[in-house]
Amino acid sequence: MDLNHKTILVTGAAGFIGANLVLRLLKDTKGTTIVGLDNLNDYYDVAIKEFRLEQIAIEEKKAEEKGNRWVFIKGSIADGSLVQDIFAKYQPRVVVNLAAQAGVRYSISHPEEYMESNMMGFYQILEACRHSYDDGKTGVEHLVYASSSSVYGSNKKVPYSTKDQVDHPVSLYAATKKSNELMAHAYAKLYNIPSTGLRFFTVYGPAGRPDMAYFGFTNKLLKGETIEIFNYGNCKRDFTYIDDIVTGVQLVMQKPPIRENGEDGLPIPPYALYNIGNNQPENLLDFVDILQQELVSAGVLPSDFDFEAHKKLVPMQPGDVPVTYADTTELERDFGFKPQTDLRRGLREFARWYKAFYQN
């Protein structure tokens, strides 16, 4: 699928990956009109999303020459109304859902955020592609919609497969996400709607979200605090730099899954499923390690800071896995790509634009 001349869609807009994609799609595309929607919650810092609607009002300057617009509407996606409106006044051909309420922990405290924008606001995503097949019309051709890698729980086999069973979460915020691929591939069956799933392992980089471990790691630093690590140091992340899930995010938008009717004369669902993720796990100490040294390369922490004073050990926490580690076989498979980003060139990156953001 061409994007250049479409109206796509981006719910979570302001969010770390929404507004990526935003800045992406504003550079490589001509004559598309790029509608993004964010709610704006106070979940983490309201001005770090101010911040990425600024750099892409940015962008969106030099794009104008390309015939490209961008248009900002302040909302959630659990509000009916709006989103039907949104539909019916833009039109959308490609939608991409990544507003969502994210964080494995905060779902054990504040259940029902993750139940309204979850699975209400992913539900009236999927009701708003349905019907813009109504009277004929084009509609949408391609959803795509983040899911995330929490939903392989605690199982034991690595690297995560799409095909392994996943039928344990063990977070609420896990449980949700596995909902919408459920939900999806629903839709895709009945209403035909082409529909690709992404799972995300353990997304970083510049202007990211401050729950995020290294983010949280850096602001204790910063302040003489200990950092605790969980699991005693034995946790491994698939670490996955931001421009890399921008890049795979692009790809799969242009490439929906292909209508087609079974033996039975019935659609067979146009679904797919991927992980987006580094291949490549690292050590949550060796992390922390590399993020510390990049913090003093940029001028964030001292030269003489005394990591090994500030760093404590600590049991897994509720909800929280092991490991996490993406089997990207079907997206270098498909698409040919699989992510580059090494770690240190990754969180140098961001230690410079924490610096920028926050000391200068």
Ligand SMILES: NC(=O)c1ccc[n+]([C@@H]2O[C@H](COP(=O)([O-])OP(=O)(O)OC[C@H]3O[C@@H](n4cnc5c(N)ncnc54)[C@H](O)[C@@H]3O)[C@@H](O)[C@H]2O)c1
The other form holds:
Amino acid sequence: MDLNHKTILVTGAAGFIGANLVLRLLKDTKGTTIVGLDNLNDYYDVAIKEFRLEQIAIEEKKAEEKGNRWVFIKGSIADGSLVQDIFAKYQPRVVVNLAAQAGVRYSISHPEEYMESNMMGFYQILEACRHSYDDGKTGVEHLVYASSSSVYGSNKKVPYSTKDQVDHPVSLYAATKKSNELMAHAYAKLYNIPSTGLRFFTVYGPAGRPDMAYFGFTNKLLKGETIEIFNYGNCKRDFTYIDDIVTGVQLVMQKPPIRENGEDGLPIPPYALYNIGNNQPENLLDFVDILQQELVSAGVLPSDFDFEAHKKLVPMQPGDVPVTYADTTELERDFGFKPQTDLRRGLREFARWYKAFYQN
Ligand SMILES: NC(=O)c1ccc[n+]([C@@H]2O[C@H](COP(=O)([O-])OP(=O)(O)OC[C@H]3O[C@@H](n4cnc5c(N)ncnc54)[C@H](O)[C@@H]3O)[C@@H](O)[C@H]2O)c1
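Which structure goes with the form predicted in complex with the ligand, now that we have seen the form predicted alone?
Full complex below, order starting with the chain above.
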């Protein structure tokens, strides 16, 4: 599917992945209207969301001559009438649902946020997609939505494959993401909505999420506080650089699952699911090592900073998992794409951004 001259709705557009996707779409498409919806909640520092929206405004100016348009709407995906109004007014052909309450640990203290945004919000998006076909309209040609590597819970078998059983989430966050996959499947079957779910694996990079380890560690080290490394450092994460994620999402958007009927004359659900990860898990202690080196070389921390005095190995936290490791063969097979950015380069970009954003 050609994304040029289409209307694309991106929810969570002020978020880390959403804003980077909007920036890329403004750069790479022409004649495109991109509608961004985000409630700008204060789960983390809103200044970072505003910074991302400023970056988008700068890019929009450059993209105007290609006929691209950017519309930002502040509101919640859980607000059914707002979502319906947006669909009625803009009639998006591609919908990328990235709005969600993210984070594993926060789902222990604030479960209601997850029910509201991830369950009710996603339901409203599905309903709006369903009714986009009313009166014989073309409607939504592809719904792409964020799932998460957290659906794999404490699965022992690695790398994690989308064919593995994922019926035992270990956090409410993971349960909502798995539920989204099930809901999307039901709507694909009932209303023939082509949908693709993407299980993201620990996305990081400049202007990323302050609730994630690399960002939180940096804030703490800078304040002279001690960082806690869970499971005594015996954790592995498949860190995926933001630019790779955006490339993956952009490729996936262009290839909706095909609509066809089965022998019973009813639709075979046009439904797909992929892992997007680096396929190369890194040990948490190695990751902290590289992070500290890059923080020093970007000038965020002084070269004589005593890292050993600011590190503490602690037990595993509830809801956390010891390893995430993506099997990405399906993504490679269907899109010829595999994330490429190595951790050092990615953390270097983060450290440089951090220096410019907070210290310059
Ligand atoms: N970053 C990762 O490592 C990662 C990993 C797995 C899955 N994901 C998923 O990818 C998606 C994007 O993640 P992100 O890292 O960009 O997170 P983010 O928190 O930076 O972005 C989410 C955005 O959605 C907005 N939002 C939240 N609830 C909303 C609502 N009800 N209505 C409208 N907007 C709302 C927030 O204000 C935020 O700007 C999320 O669905 C997340 O669960 C992310």
